[in-house]
Amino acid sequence: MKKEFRDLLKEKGRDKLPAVLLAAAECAPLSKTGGLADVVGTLPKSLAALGIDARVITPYHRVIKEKYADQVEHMFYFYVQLGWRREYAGIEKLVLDGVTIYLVDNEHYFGDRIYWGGEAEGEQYAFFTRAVLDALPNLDFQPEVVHCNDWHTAMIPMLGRTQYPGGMQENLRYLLTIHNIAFQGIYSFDYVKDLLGVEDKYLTSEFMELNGCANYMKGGLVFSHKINTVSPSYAREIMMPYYAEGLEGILNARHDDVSGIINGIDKVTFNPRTDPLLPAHFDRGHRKGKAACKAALQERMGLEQRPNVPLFAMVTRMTEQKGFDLVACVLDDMMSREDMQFMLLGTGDSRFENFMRQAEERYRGRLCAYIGYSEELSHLVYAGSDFFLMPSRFEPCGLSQMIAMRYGSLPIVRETGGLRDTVQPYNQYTGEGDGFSFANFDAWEMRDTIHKAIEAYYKKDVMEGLITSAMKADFGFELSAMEYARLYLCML
């Protein structure tokens, strides 16, 4: 155990680090739609290395049953009272890669999609919230901290502290991590009263009311003991109306309880030296394999076999939040004026998907749009590209820029949230940096930054230095776990 933890424990009169239960709607590799799952799946392993017993509780989604049913151990079952509904809840246990995961089973709520959308999703995760709270006293594990993630679990702190008088739920410490404040769980008062029995006194602006509705996220922000988000810059940004989506009031009121901790990546899964999904391997000191990956990517995607032309890539959702409107604005100018190739992997708004299909026709051999997603292909894109574009309007943390850097693809990012915190822009006077960035959400500022990246591409010494710096950057979860361990201790 690290000395600083020993000192903190001594200060608090303890002899061990707290046990932690992470509650989340998804958890990689069991169920995944985005970066939340990666965090929940990886953080417990890094916490365990520090001596923290960290476990996960998540829905037993259909995608988990299809793959892991024969590894699951049934623990117990009970019935959840959800308004007038009385629903079965089974608690199953799965140990995967040394991490204990509790699975909440209910075929009605979790037998189909991970997220239902609309009011149905509010009921889906109201059930999960109630099931977690009711299951806590009967688990073979007694946490001191419940670490909730995003709006789907944000009501756990509120209900735990207001509806379980004298129970262990009332006395637990609750942390709420905001992965994306744009999603809040907004429903009518009557709907939330019916589902969760919330008293009228809590359906006010002091507690969970916002804009005439009940807001799951706001309830969590009011009742959690600590609040954190997934980068220091995003923690500052969500204090401002532009980023806070209406929640700046409660966040500023609780300013001293809000912090930002950068996410990490799984350095075993994303390792160009050992990645089984790559046709050739490489590392910081031996990069011939990267050239082979570039050639393989060009061949697979129908791009011209040109080893010395800069290849730009995106692995993204094609939405305005991800800055795809900026790309659409200047793509034709870039492709007509610059000697470059462009590779897209992703799905999103239909207007952007159609735009990219048409662009592929106009620039066949120089531009490829793969409308869909492939985990295998994403690894090849990271390894085979020279530059990785992320022009987000906002980005709480972002993982793709970290993965790209580990594979020697230089990120080009807008200076927001976690992108600002993880990418050091190239300084032409000192040679320092590990990527490129632009400050304003402006298509032509992005376009100018891409031009500067192309200029740097043809300066061998500059590129060597940038790629070396990018691949040296350490974004493992070990650093994130240290910060979370400190936060857990400070909550006790």
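Given the form predicted on its own above, what does the protein look like in the form predicted together with adenosine-5'-diphosphate?
Only a single chain is listed, so you will not see partners or other molecules.
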């Protein structure tokens, strides 16, 4: 064990690091719609390396059942009281890469969609919340810290502390990590009273009320012992109304309990030297394989076979958060005036999906819009592209830019949240940097930055320097895990 942890333990009069249960709606590689899953899948492995027994509890979504049913062990079942409903909850156990994952089974709530959307999603995750709290005392494991993630699990601390007095709850500590404050779980008072039996006294501005509604995220922010988000910059940004989506009041009130811990990526899964999803391999010193990946990507996606044209890529949820308005605003100007190729892999808002499908018609051979979700294709896109565009309106952390850098694709980002904390913009005077960035959420600023990136593309020594720095950056989870370990310890 690290000396720092030994000292901290001594201060607390303890001899063991705390056991931790992470609760989340998705967990890679079992289920995934975005970066939350990556983090929940990777963090426990890095915590284990520090000597922390960290386990995960997550819904047994149908996608998991389809792939892992024969590896799962049934532990026990019970019935969850959800308002007037009594719902079956099975607890299954799966050990993957040495990490124990508890899966909450219910065919109705965890069927074909990880997120139901709309009001029903509040019931879906109310069920999960109740199932986790009811299962806790009966698991073959006694956590001291319950680490909740985003609004889907934010009610666990509130209900745990208000409805489950005594017993193991006395000693439990709750951490809430905000991965995205734009999603809060907002419902009517009657709805949460019915589903979760929340008492009237908690439906006030002091507790979970915001703008006349019950807000799951706010409940979590009030009742968690500590709060963190996924980058230092986003931790500062969410103190301001522009980013906090109405929660700046409670966040400022709890300012001393809020911190920012940057995410990492799984360096084993995302390794261009060994990635089984790539047709050729490469590393910082030997990049021939990257050229082969670019050729393979061009061929597969119907792009012209040209090794020396700058290939820009996006792998993303297609939402406003990710800056699609900016892309839509300048795409035609870019495609008609620059010699470039553009590859999009994404899914999301239909207006953005349609816009990109139509653009593909206009620029066939130079632009490809693959509308959908494909883990496998995403690796080839990271490896085969020269530049990776991420012009987010806000970005709590962002994993895609880190993955892109590891695969030698230079990020072009807006300076916000985790993008600001992970990308060092190119300085044309010193040659330093590992990507490109622009300050304002402005389409023409982005356009200008893309033009600068294209100019750099034709300067061999500049590109060499930038790609080398990008591939050198260490975004492993080890440092983040250390910070989480410190945070867990200081909560005890």
